[in-house]
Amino acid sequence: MPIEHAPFSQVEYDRRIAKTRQAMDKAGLDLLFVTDPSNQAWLTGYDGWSFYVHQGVLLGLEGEPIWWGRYMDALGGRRTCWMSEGNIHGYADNYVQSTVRHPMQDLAGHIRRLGLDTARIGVEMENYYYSAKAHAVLVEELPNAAIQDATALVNWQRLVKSDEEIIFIRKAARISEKVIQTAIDRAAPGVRKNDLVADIFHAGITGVDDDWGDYPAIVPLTPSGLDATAAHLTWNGAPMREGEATFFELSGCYRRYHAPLCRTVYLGTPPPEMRAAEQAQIEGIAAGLDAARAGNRTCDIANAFLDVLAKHGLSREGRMGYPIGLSYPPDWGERTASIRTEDETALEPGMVFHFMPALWMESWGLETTETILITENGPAEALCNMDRKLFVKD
């Protein structure tokens, strides 16, 4: 695909590859095999719903990356990758879900032809898309290679966003505002949850103005009542009821970039303890944003929020956020730093996090969150423009 049709400029892709190669050199790697579809897209632009079969990117210390996958998906690679067609390879369909051959045998052949069958090769061992079988076959096929774990090597290079990426995240944030507002407006007693989610999907895919919506890496999370005491329930066909809170954990998505946003709706009159928690949460978020400054650490954000909770007689366990940006199912997080008390990742301008200090209590849940950008000076910028409160519909 000509670079002028790619999502980003050649300068941007060159920047990404240079950063990754620096990390490879530091790790002592000659070759990197990337299977995470988010990392594949970040390096090459590849974009397709094909991550259910074996595919990946080979990145050496020089030359263009090589995208490798199923032949029919290599055709998609030609439509979405910025590299020359000679660096997009497809394996035969008889490798797919075969009991007598494995796609890693084909990949090993490419590595041998590159003269790297005795190289130091990094693979993403802790990744959804790199199976134990795949690793075993690759090791068997390349007995003289030093194959080692390079999980999250690319992910860490993605932590600081470029100006081009931030433009995409801001577009996703406008879509996030639309989908959250749709959820709030549509929520009412008697509305079936699946009908409400259908409206959420429609709003997200329609997008805002000329910025069309992509599918988010996580489906809408919309639990009500006791279901909202759990973090990751989706929806059912039950009607919404008076006297229950529903949190909406949603994200707009533009060209695979996300800007997660959560808000909570209560149908009726909220109990006093929920109102008290709302005030503590909002105050804590403000403190967290103030602590989210370049030069501070991710743990400083978490501690600032928890200090406020403690003043209100509340407590919370678990992480309170993670980096976001480009992603594919099943997760829109980047799986690197975390906003939690033991994480000391230094904050730098251009980092983008989902600051997610939700409260899940014994009989209800309260989610109010922000996508935040670490700036050059001052506190973090909340990228979505949405009232930070419990939305009450009498």
Given for the second form:
Protein chains: 2
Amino acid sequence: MPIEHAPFSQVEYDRRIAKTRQAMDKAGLDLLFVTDPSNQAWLTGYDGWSFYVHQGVLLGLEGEPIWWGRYMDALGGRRTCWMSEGNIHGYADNYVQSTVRHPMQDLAGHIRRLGLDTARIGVEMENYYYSAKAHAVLVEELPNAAIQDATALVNWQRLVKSDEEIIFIRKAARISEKVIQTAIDRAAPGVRKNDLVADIFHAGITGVDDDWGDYPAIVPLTPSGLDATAAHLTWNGAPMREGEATFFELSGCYRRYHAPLCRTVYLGTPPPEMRAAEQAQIEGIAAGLDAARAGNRTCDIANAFLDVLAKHGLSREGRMGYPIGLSYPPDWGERTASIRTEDETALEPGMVFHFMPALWMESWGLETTETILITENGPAEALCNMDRKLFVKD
Amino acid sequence: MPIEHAPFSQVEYDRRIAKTRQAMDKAGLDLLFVTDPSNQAWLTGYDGWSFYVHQGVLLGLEGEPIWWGRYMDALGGRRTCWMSEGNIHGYADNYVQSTVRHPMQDLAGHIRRLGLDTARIGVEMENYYYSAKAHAVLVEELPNAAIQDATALVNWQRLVKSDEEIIFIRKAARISEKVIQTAIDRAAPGVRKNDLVADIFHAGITGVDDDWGDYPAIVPLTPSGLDATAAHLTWNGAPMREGEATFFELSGCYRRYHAPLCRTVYLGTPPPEMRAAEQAQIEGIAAGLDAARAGNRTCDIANAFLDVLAKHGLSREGRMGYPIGLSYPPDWGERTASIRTEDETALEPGMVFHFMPALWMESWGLETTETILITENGPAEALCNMDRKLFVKD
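Write the structure block of the form predicted in complex with a further copy of the same chain for the protein whose form predicted alone appears above.
Time for the whole complex; same chain goes first.
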């Protein structure tokens, strides 16, 4: 079947499959069952809002991968995956949210038919959508298989982006610039937060020129004032107010690829301590970008930022970033490396991170972040072109 | 702490807790660990886009429930939950997506401190966000506990809605009418699907008057033509075309409560077989509503629809609906009863279902659905006010 919708070249998919099989070989696996929707899409092109039922990709050591899911979604698989129709399997609808049968029984049947029921099978134990129950059923159905944890095996293969992928992330970055600019332009005292978020969604999904916008894996996070001390509150219908900072944690999305970007807007005159934190944050980000070089490690980025912060008499705990790219809700991070002091992942050209050294204080939050690309030589490239400052509207 | 953000009365939360404890007692549980974000919100008011890290609610047989999650989200818990601050616990950030420690180790510590490490503990085995790994760690950490499956224990308590909840669903229904009307108005040959979806998002999130729109648990599903034979494909940047049907599967959302509504738009003159299916579907929905009476069962609704379909020489497989209400991504269904021939759940006043007898054919799909409320007497009430027909624009 020709590739109608799968967004990448066959060469690119072949590269991904080969890379994953190398990792399987190293982990001693004959078969991998991939639940993570991002990993499924990365390997096969599958794209649909169907991850709320059990589905996944079976990847053996040879041949095409097999996409497996609900029958009605197998129809979507035929329209989005690059594989032949014979490698797209649907299970009957009475498995869906049933109390008497479980889709993993059907999957186990497939594995038996493949003659792999005594194989060494990797599963993504730590993944949304691979439930404790799904695992229990699979283990019960395949008593002679050696089922082992292969969490993030595919995710790690996604860490260094191909040129084709970087093109997509750059398109997402253009959309990110548009959505952040929309947020900054529209923010004003009296504007209801939900009305502002509606404009943000509209800007992101209309996209930029021919690059239509897809749904980001996280909804717009736009908390103001005290709500901004908590990182993940969503909007409500309250009007924006003079004397409050609002942070905008947003991302454009192009065909499931993201380029997150955050800026903070203050309505009125910001207090001196926020201005001081702004200076420290901006200087720290520059230091972080300079440390984000091939050959350095993720912790070097974190330490470079924290050193600057300390010089300004400030401190911060927690993670400061993560790799990004292809993703589905509920998270746009890749869940492998982290930009934090205890993480020693070696940086390589083609890696893309959301570097987000947000400062969450007692009574306000200040988020200024960048999506950064590790280059061959020199400091990281910030993929979005947006002033790096606290935006003040008074 | 006063309730700042929790959307319901304390009487309502007390009702929910008491109902859940009765079910725990019946299931022989001393403690329940609730992972489902919808169940967490239903019990405590917690509301944040933070379900991509491990978090949950501990409910014992007395006292307030305990919300537990990442430290930065505990700050959000203080701003959204009704409980006292002492019952909102945050774990350190270095547990997040770590390869050397797991948040469930922290949770196990809490359970030990509560003196419940030898208790009978219920967990939601079949749930997004309760991963196979999370379960394995909890079992390992609490070797003397009797951990058992309590999947959907809370969900079943949510099936009959309170008056307070029905008010919210009616507000969502007003927003649903607005978004479907927007889709119908904007659909035209040449309109890019993503631009249409942008308008749909905008309509939903601006909401209706003071009832601001929240994000629906599923993004707008709007496939056209052959894509509409697959149920869960999302949009792209292709223009709408003459001679194609597009179904709109949408929902307004008011403070996490949903009222899904689907309609189909045909651009041009629909083929006779689609018109025939339309008549069968509309007549079948009327029959289904008439069968959706307190005292009847969910299967009676399905059979009433299928009987009409058969009279028209048509048939259909699969589920035709599910209970709805409070929800978070990736699904707005409650995952308990189903409207299908093999489900015998007794209907009671206050239950709310998305009755969705969509017809997915070889080369097109026809979705016309209703959110319905089971009443004291008489047939179900369709909560949205929207013509029940195939919308034709030629």
